[in-house]
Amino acid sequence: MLHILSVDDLSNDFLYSLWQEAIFKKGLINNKLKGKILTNLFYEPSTRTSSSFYSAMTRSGGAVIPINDVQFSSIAKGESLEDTIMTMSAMSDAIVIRHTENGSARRASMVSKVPIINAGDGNGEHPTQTILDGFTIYCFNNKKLSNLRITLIGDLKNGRTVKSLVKLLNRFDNNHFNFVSPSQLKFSNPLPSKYYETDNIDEVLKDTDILYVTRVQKERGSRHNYSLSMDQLNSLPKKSIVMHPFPRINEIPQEFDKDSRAKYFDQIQFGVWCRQILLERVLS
């Protein structure tokens, strides 16, 4: 049984072979999951990640129970995590997770006799992200994810985006990272070997590839606002790529949604691509 609770299970073979896979086939329709049931359990806001999910799974002819709204299920009335895993694992072929707490989405494979996927575990992981995070790059970087120099800006103490990536690009050659945030939301898990913080965006943005933009999580108790100006965004050199997990607040202006750097729309259909090769191989 293959659960996804972290990018370290994602080896760079895997990924290489859902990628090629996900380019082929971009979101073709099939019934290769005819008769497959995943539940989607979100224990926290969702649209673009449950959405995603959903869109996967039904082009693959799959069906999908939504529980977006945990206040309108057991769960309201204090039934644990566990239980709800496995009430959910015995009518359904696999269970994609978001909840509040880290470590939630391992303590849910315990119990479950179905797959997990972890689709953000409190400030911990998203591994699903990184899956599609990582094609965006591969995409728009001839197929290579080493000799980069990423820059990543806004809360990235609780950005669980940020952290399943940092660990995913810190597999390859000669990636160098620029992190950029206040003091109190700086990176809080172990630092690549090349890394340079700040809290000056202006001091990196003419020697960016990748632009990695964030919001601050004011869910998580993060106070800081910041918006990147046109100015800006326009320094960066006419290859580089500028990326967004979304929501958007006001991180990057409307402004600059026409310009070819910016991938964050891509970004959010090739999540649909890379999840529906990501749940043919689960639920195989």
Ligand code: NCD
Contents of the next structure:
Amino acid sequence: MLHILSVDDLSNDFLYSLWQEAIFKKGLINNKLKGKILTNLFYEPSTRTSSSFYSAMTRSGGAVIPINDVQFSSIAKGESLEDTIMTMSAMSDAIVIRHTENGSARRASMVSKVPIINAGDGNGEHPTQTILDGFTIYCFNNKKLSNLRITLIGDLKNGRTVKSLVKLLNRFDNNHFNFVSPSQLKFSNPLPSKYYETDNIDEVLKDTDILYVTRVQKERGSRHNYSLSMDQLNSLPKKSIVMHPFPRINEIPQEFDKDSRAKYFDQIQFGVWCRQILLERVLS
Ligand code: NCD
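Given the form predicted on its own above, I would also like to look at the protein as it appears in the form predicted in complex with the ligand.
Next comes the full complex, and the chain you just saw is listed first.
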């Protein structure tokens, strides 16, 4: 049984073959998952991730049990994660879970009878976001994930998308990471081989191929607010790309959306394509 709990569960070969198929299929409607049922179990708010899985599953002919408002489920009565997982694994063929606690997806996988897909566990990981983030880089960087200068800005201490993405990109040759955050929100995971840390984005903007912007995670106790100006964004190299897992609060002005370097809406589209292929692989 294939659980997707961490980026460590995704080999480069698996990712390349998934991305190749995603480029080819581009979300094409089919019937491969007809008769299959997915549970979307979300203990934290989500717009993109839950809808993206819903769209992906439906595109392949499958059905979804959406549990997005846990306050209206038995969870609100105090049911344990284990009991909820046992219950939903008796009714569905795979479970996508987003939870407030680091390690919760792994806990779920210990009792589940069906594959578990981690859609974000507290400040732990978010491997399916990394599948689409990696795909975005793959598409806009001539199918390569090496020789990159990646600047990550925001809440690097709590941002699970950052942690998963750094894990992936650190596997490839000659990638250099710029971590930009105030000292309280510094990247706390094992550091990659080549990195530079600063609290001043202006030091590194010109030396950036990929700018990965994240919000400050208020719900995990982080304070601090920042927004990049049009002048700062315009000083990025012409061939660079700007990514953001969203939701954005005010980190990137809307005015930048029409700039050809802005790729955050492509990421959302790519998420559906990639998750569709992922579900087809996990469920068959
Ligand atoms: C991210 C998450 O939930 O970790 N959102 C997403 O899934 N695209 C990022 C965030 O919440 O800031």
